[in-house]
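Just the one chain here, the form predicted on its own, laid out as structure tokens.
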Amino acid sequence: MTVEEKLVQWDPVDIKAKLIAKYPPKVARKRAKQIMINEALENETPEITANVRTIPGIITMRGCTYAGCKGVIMGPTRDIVNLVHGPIGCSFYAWLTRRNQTDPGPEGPDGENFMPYAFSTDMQEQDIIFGGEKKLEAAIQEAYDLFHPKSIAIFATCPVGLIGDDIHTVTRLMKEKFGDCNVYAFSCEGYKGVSQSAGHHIANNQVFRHIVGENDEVKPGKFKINLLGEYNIGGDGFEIDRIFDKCGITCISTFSGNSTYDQFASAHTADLNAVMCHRSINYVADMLETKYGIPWIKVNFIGAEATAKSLRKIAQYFDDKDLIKKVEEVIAEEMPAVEAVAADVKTRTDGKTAMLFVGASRAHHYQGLFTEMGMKVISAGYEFAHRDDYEGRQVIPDLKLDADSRNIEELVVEPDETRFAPRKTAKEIAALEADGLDFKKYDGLIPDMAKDTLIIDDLNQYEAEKLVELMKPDIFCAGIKEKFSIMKLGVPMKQLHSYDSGGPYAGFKGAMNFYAEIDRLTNSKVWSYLKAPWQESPELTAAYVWE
């Protein structure tokens, strides 16, 4: 069945109406603003509501502020002791659940790697009643005595914020006591924002305040960049580093896949910031530009064509003939193998449909890979995006500051008196822009979605299952929480937060891995045989009170 034949079976207006039909009127009105039928009008698309609280009672796919700070941003760092202050339950998320990978680094097999550990103060009832500051102090001391790390980071969970432990004073005093260990804290209580996005912002602020700029040593390399918003899930960062090395591009720091304390501390010495995940890291990109003069561009290393385009953008920025030539040589060398696999897979995947509800850039980035396979994305959305992730950064000046956003500190950043050094003159920037290189620009998801596709913010469990029932995609891509419920509906589900046991999917080799994985999933016959017992003979029926 072709894409066109499948699409005539449903109408987007009708699908939207059916998605919210079961909701009470007030809930339906709110959700209607978060479900948009794309009119393919580029940057003139209608406004979508995003970054608002999930409706109580709905089973959302989001994570909390703590998850965004500890799990996403700081989790991939190997030589920082990440100590969770709170009951032991939240600490499970400190235990490599996102499959962030790392390597020994230049220190070799004896290099520090604390990622396999789950450090926690394990707060008990008496700590909640009488306060946990002394227990936190003792835990910091124990971690220092055992490991003598360069840095210890403290993460507050919900009870800590509720009882008022002053974690920042504790860490300041311990830092002064040690002298050779940077100790700082993140007030990232889970309830602090509407989603994990707030945790990204909090993490960005504290890393910039406490670490960036600590090491002024000039690292070797002619073309030095920072890669922001890449988390080395399933080894993505290793493939990107392989390509950089092949091109002669030096990555000073990655925020924060396969990262180290020194990478963060040296980030201000790079000459360009390349931003992958706009939502999770755009704060750092802006602050590095303001304080140190390092401009940023948006890149995407998910998809073969996107990887080639991003490499060309980096080469264009440095405006070096040898680098431009080398990048073209690498692309020419890598692409034939990718195109051969794509051509083979496309004979089996052409015309199939997909849905993506992942993160706040992945649901955009991965569409290129599906396009390379001849597949069409018929619905997509983010769990924790802001409007600019959908509509583009041009809407930022019009965004209204709400009560939840006020919970997140906005750092006031000024140019560094001695280290601010614009990497390009205004004339050079203008020339590059005239040549088509955009700085500080991201047009968002909406312009790249086809006409009449559904764009849904903060998709929930009920809507996910209803979408599958109504639109019957060939594959559904989301996170671990919804994985098995979708599979029980007889649709293959690809987990794109931590890739299950797959990856890497970035770069050229990653693209080939992804083609093969999606080919395997969408063409397996097992899904047509799947029927849950309750579909055969339901034992329980019910009606909503408002029906």
Contents of the next structure:
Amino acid sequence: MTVEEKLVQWDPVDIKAKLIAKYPPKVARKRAKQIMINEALENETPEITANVRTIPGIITMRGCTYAGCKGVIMGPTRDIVNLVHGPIGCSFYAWLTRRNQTDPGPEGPDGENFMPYAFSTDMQEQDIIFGGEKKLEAAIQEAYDLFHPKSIAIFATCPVGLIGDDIHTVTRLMKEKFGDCNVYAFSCEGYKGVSQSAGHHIANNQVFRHIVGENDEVKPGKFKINLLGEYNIGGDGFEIDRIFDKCGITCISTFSGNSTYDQFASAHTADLNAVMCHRSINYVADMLETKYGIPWIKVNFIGAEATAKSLRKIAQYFDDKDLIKKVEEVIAEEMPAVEAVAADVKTRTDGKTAMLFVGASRAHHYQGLFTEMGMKVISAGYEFAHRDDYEGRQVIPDLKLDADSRNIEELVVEPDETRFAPRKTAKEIAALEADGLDFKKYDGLIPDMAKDTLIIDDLNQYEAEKLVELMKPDIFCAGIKEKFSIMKLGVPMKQLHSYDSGGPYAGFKGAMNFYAEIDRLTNSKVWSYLKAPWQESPELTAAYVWE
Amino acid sequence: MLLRHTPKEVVDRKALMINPAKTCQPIGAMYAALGIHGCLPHSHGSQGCCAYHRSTLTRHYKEPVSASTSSFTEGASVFGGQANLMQAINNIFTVYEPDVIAVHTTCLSETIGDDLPQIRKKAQSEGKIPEGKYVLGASTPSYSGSHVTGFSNMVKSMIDLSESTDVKNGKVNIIPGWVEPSDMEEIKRMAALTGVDTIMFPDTSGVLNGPMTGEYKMFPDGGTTIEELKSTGDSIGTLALGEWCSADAARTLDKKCKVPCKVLDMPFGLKATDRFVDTMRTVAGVSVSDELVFERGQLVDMITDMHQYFYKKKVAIAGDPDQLISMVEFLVSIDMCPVHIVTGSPAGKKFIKRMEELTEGIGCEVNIKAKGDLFTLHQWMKNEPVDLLICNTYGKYIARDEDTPFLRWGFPILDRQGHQYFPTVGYKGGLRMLEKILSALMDRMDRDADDAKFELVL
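What would you give as the form predicted together with its partner chain, now that the form predicted on its own is on the page?
Now the full complex is given, and it begins with the chain already shown.
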């Protein structure tokens, strides 16, 4: 498959038809519901189908529940011993591969950091046959004796659920035995749910159940927030922290980039939850509100405009003149440098096209950065999102609970008897809403996409190639598994899970990094070497004329 | 310090593995299957396994790695994965059109007891496998063995395709074991130089070190073809490189088609390469080419020229059993002292015994562990520091903390390039290995030398 010269215009209906033409009828029917032509009246799918089973045999980008739980949510917390109960592979593959940066610096050279370690019970055949609880118990004891951590988290892999190891009882007993170490478990077997998304939910539940609220100590700071759904990939969180510090905003906890156990334990002492990645963390945001009275707003620190907007939203919430002024000063100070880089880069990127297939917020968040460079996103979609991430949270009441979602526990949370304290009165909330500050609101990706663009859920390898072949984007963004097949087609590819080796791309400095990176990718001469001179003009002359 | 919690004192652990020096079977099966031309590896389990294996292989080779999965959900895990696999086979042959699907199991499908041969038979009888196409199957439970076992099991399953027609094809089968595509290419080149006609399986050269042409081929030009795999049953013999990686397949072929086999060490370093070349010469009844003799001479030249830098230098090394045997032999042969040796694979007494024989008489105490981990290796290094660490990329955390020169070798290498393109097998590969060892040691000498003792010529 090769990419021919650029088409000027394409017909989305025709492209959709071509994407599914080769499928067996059942597969084609299912995929048709997950491919949406934006705002097209003739579209037979007014709502997009998402968070449904992956089709066996169709090469998917998705991973599993364990990856979402251990890899995404719990991986970036440095002082928890994350012990994987299962055969060795799951622990091995999640070992340092996600580029979550962490800085134990503030705690000094003795600060705890277990992230460079992989811990596993390395289950063997006899454990599968006779049960692995004894081995798990012994492994927890050995980890405790070796490291004396404040917390040990256990992650179940596929066979654990199948053989019925009661990991929650084992951890409860070990916690009681130790007295000074919080031990708990995640039933995040890979087969649960339909993607990583189920793992996020399971992680949210257990963090909320076992850690949040453990430390009531009131931390200093006037404007205290939690940043939810930020994972410090490539140092994104460091840049956001820099901006918060400059503005005088105190981040009590980040879920979960550059985080510690104590941050989670103290999360209930913040006064606002700012939600970055809606998909992976909205459960915690809702539960913090119900139990402790902390409202949440949607923010986005990807893109300079989005960063400025998010800072203004936080300042508006606290309704403090000094903070509002400080935020404006910081934005005024940071923006000129960003705009200068954007203006320069735009001379080369204006009008170029991009495709984004990643995560369940990145494919949305990164569109702002491309817009700032004058680029158009012609197709986008999520790997593991739900309908609300596409269409907005107003669809949540209409979501049908299928067999796969029903298996994921929904925590029932009540207001805390002593610690529930609404941070704003109903009147204050109403006034802020009247002033345009939306609470618990996320409009999703679709409203931000142009007419006739293609929105595709759970894009697979075959469709990715077809899409690139038919629509010829100037850049394609996805993950490591997709990277090199796209590049072989001669199309630049940027990983938006791990950023290749780049970053940060969040905040103001991150925006400049991203402009420069996309400029490099879309304007480099290295893509011109694909054909050798004799392939470009293969005609042989009768005799070579020596000069 | 990155591994700041690793204590010097070694305490025996019975249940907790820390910083593994192995991973699970299915990834080995996937790598082996990529060495068949026109093959789509298929992971029969939950989709996370497949995603992790593809990601790890992609990060190592920097090449597309296509593989599909049965995408088990909770329902499939309870009721069995047959329906998922049947559907997958149909979808794969319709959409991707491979010549062969190489299915491997996972801990999930093994624990629930899915019967691969039965499902395959059902797919066959229901016409889900098109005429002239094949489905291979290997049982690769993650809870036994290691990635090496998975590789071996998938190679063994390839013997399913071998046929004997009673007419010998005059070829020698070579099973290269889990080595780089560049190594497979080099082994073929050496065989060709020796004048031996070979069938190599699996063969990932041209698959996982392909060119950039503006064209994406889901099934690249490289790989052992189905015709070649069929023909292995008519070969005059099989050379299996590596007891753990390759012997099972060779013995299975011997049993099935009466193709005699010889199990050799992987040709890393002078002596193992000598044995490999000598065996090829003998089985094919030819004399060794002048070019190979010349290359051997160059390797010996480098060894003797640079001997002062190797002599008595202590090395810690982690890797897979077959690779370690030849590499430790190489290190000892140039008078280096491998003092800490770890494999994560459960290679057992056979491995330990071989290691003890190879390191006998080096004049140092030697720590050897099979089913070990990098945590233990690091602790040994804290107690007995070394001049060089040889390990996969994960070794860089140890090397940084202990300020030890570091050479990346093995799987996975996630942070340096070259392994896909430049072999470490054979005489040429030996030269490259020595170049890397010397660079690591000499960079350190340069870095640490006082101004007064800083040397121009080394």
